[in-house]
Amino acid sequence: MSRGPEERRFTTLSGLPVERVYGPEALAPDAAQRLGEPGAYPFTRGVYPTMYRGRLWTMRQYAGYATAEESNRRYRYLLDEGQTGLSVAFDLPTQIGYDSDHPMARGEVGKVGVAIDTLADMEILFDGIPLDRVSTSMTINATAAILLAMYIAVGKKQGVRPEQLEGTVQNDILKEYIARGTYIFPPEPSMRLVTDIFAYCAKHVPKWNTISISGYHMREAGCTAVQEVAFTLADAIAYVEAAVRAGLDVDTFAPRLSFFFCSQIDFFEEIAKFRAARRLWARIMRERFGAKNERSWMLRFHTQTAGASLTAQQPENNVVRTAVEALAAVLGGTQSLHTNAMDEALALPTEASARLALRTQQIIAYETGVTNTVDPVGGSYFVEHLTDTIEAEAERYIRRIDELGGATRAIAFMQREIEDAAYRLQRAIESGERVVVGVNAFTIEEEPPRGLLRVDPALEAAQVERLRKVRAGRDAAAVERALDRLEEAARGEDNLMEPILEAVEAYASVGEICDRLRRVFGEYEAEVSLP
């Protein structure tokens, strides 16, 4: 005898139980206090009083591939199509501190992002793009200080002062150890680089968001919504503690902290997740760290729709998935948003698919009416219950991480939790318990995909040749002096941003700068646990 719909267990994507219906009894006794008002502590309903009635989120499509020239053309195209902020994807060698002519870079130059070797590449990347009128996010971590220094140097060449620059550098090295792997140095010197950026920008680049603490990559690796909130905020706690230990006052740097979350396909769970994260962070900053500045309590975040939800099968279905995920991010109160293109499970997006992804945001913003009122889902019995549940479960995880000595010492614990969650989800998909349209249900025979974007292999040779010319034409003695000064600073306690900026402006390469730091800091080797 088959079971009726009431007999099976309903859960969110993350496994949280879902009841048949929710009523007033689902709300906490202090629900009104937990909700608060938009723009006021605890910020459950949003960080600004008027939210999108006053200003829409930044439409910031993540882009970058091949050479600086190719990526510059894509940025100009997206800006012409109505994008309101830039988001730079760097290739793998740039992310892990190798120049394009290094043996480790062979075959990877320009494949998953733009190749940046020296300031010359950065100048081309932003050619014709006024840095005093555009906000730029850079997804870079281990080499974040170097790419930020290059951005500052490009601004100077354009006549834009550092204090005018606006944007974000991801600069979140802990999640690299936990889930992503593009690290270079061990945790302690890596944390020093993070806090050096905090201190330098507080003094010289005050409008810059000095870190984007990322749950996105952990979610893409398979963690649950609860784990994404907990592990992201645990990492954030570690950064705040490191900065305070380095002598920084919490209210001098905390207002420029920002966050980066995934928006997965479970619509209401994602909305609740964003609301819970905001409320929990506000309490952590006010009660745990004693922050007095209201802006230090605000969790401002960028969202990207879930790459892991995209399917190579029936890729047109990804348009629908992305639209649902983007709407959840907006209803959850995001400050900026990237919508994935439908072909990203197969290749880098074409111009047409990138435009359609941007149009998805624009339709939500200008046609649906969801921006007309603040927190339109606030007060939903289901959403409020989910918000409370995610907050409480995330708090339990944070307490456990505290018991283990904090995020830097709980890396292995978080890795195991993510692996277990990913395994459970994959088992549910393979068994058919969790339906993925076009993959394990409603499948069709398909022709091989056509018209995908392919990076021309000849572009790698062109990039290597440009690097050779830069090295031949620069002042070699000035480069050597700058690198010597950087190495000396690394052996001491000086802030590393100034010598890095000096090296960058002398046209030292990313690889040369990282090699000097490797001499002093060494390289991180992940522990491998065998079964």
The other form holds:
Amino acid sequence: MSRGPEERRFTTLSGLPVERVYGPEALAPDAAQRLGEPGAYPFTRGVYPTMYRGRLWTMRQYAGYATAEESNRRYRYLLDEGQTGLSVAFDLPTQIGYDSDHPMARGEVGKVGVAIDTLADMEILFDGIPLDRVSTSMTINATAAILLAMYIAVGKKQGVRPEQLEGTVQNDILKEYIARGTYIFPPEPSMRLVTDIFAYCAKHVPKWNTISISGYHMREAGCTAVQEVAFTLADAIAYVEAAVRAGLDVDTFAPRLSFFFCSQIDFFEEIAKFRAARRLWARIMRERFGAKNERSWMLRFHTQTAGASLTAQQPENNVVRTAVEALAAVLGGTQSLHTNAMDEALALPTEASARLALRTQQIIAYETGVTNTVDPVGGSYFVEHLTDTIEAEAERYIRRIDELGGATRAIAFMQREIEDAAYRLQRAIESGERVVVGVNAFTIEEEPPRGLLRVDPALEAAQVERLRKVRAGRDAAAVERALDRLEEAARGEDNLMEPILEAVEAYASVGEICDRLRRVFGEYEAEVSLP
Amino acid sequence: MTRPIRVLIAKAGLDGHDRGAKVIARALRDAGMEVIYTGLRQTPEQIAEAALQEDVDVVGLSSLSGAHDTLFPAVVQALRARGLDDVVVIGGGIIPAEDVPALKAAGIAEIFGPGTPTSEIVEYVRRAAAARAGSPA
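The form predicted together with its partner chain is what I want next, because the block you gave corresponds to the form predicted on its own; please supply it.
Below: every chain and molecule of the assembly, starting with the one above.
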């Protein structure tokens, strides 16, 4: 039966060419070795032998806004609805080390996450949530050491020992310089803070994931799937090198490294991307760093569906996009997953939209049957070929970054690559070459959406008032002593986690702690350029 | 003699999402305009000062963090304090429709939401700059 000739070039979202059909010739000669067994090197098929037959991924919805009370309420709601792990969103002042009363915090308090100034806020945030029974992921980078110290301190108050705590700090400062923007200090002292957390947790908080090396934000900023793998692993290489330079044995900290990827809308490309990242990281750890522990070779990752794929137009369509992206993450073997809510191109999710997002995961987990067998797409000629291609292309990028002196020296290079890719995609959308349903095709006249979540503007003043009360009620001399000790440690080479813990337990604020560190470390000055 | 339209693209507040700001900056530049991008974490005062120094016709503000209600009007105030009453201020980001009337009342000329084609923004800036050039200074 004949059909019309093909009229265009077919590519993935990231621009990789796609053939009409794939057959056995698309497989590499050593395909069986490249595939391996689930739970064994090179982990193409998954990091665990039984994958979701043994345990489902952790359903972990990123949430937090306004005050600690409000966020605490949302966490309890999500746990009641069957969520299995917490994921804390902090507001920008907390992430950038400004107290709620700092002039730079104006208008930002409690907006994109919860405002945490002192341990008093953190106590409220986890009130009634037993820290020995949940795992908590915190999206916190420049101030990760401070918020981790606060979490340890809250645990102690609940009678939970640090060695019982489970969770993750994002602690990935390199991608902040590249794409996310919540940096404070220059790269060198920032890398010291990162590796201080590695060393401290290896000793005291052994079940903690000390970093979540993130491609997500670079992908959201516009990079391709190949670049996401390459830039994330290049950053990871820089962290491993820094830790080894700081005197840590690779197998003491590498098993606690974790990763964070985006799941975009090109279904097969995303599945292949996760598989390629796993295989490439296993090889890097074994061959480049000589790691001996199998757990050091395992790329365990969290996934979030792509915020950038969501549209403000016809927001209900976003439920479908998110479901497809979530399915790709599951078929790609994710360890935990956040599904975006349909209203995220408009505002923070409401309780109802947050529940629907969680239900999307639950339907995939409990109804579709995709969890019954490990790596069900393994052996697909197309997926294996894409996996090989993404791995090879990412490796080429990593070599290029190595030539530039590694990720810490290649920040501007990666930024340029991301910006170029973002601009290419925008042009493809505007020319109609790429269709976005409801945006450049199938549009309708719409009423503006109603019932969006709003953060009460009175909250900023209330948070400032609470901070004032904490300052008035604490032992001022103890705070000064702790901050002096921290500053002295920062000038020397001691691990900074202990003095930071002492300072937060004296109710020193995030801003006060960061100001002492700014005094010693200075601040990062970003280069601004348009390509 | 006509000079190219000059535009300042600015990230107001602490928000680090600058994909949109950079894409729009490039689109305006590709349309023949002179574009200055401030980089992240600009206070309203810094933005107004940059607008003065760079002698721009249009200021484009971006915020995805929900701080627009506070920061965008503050930029307009800071521009007026420098006598730049006729600089056209536009904004974009994650800005709920119900916030737009208040922003317009505060002096923001137009708000462009997610999914707006850059060609529409280019056209708007051209018209706004032409109207400004035509008006008595």
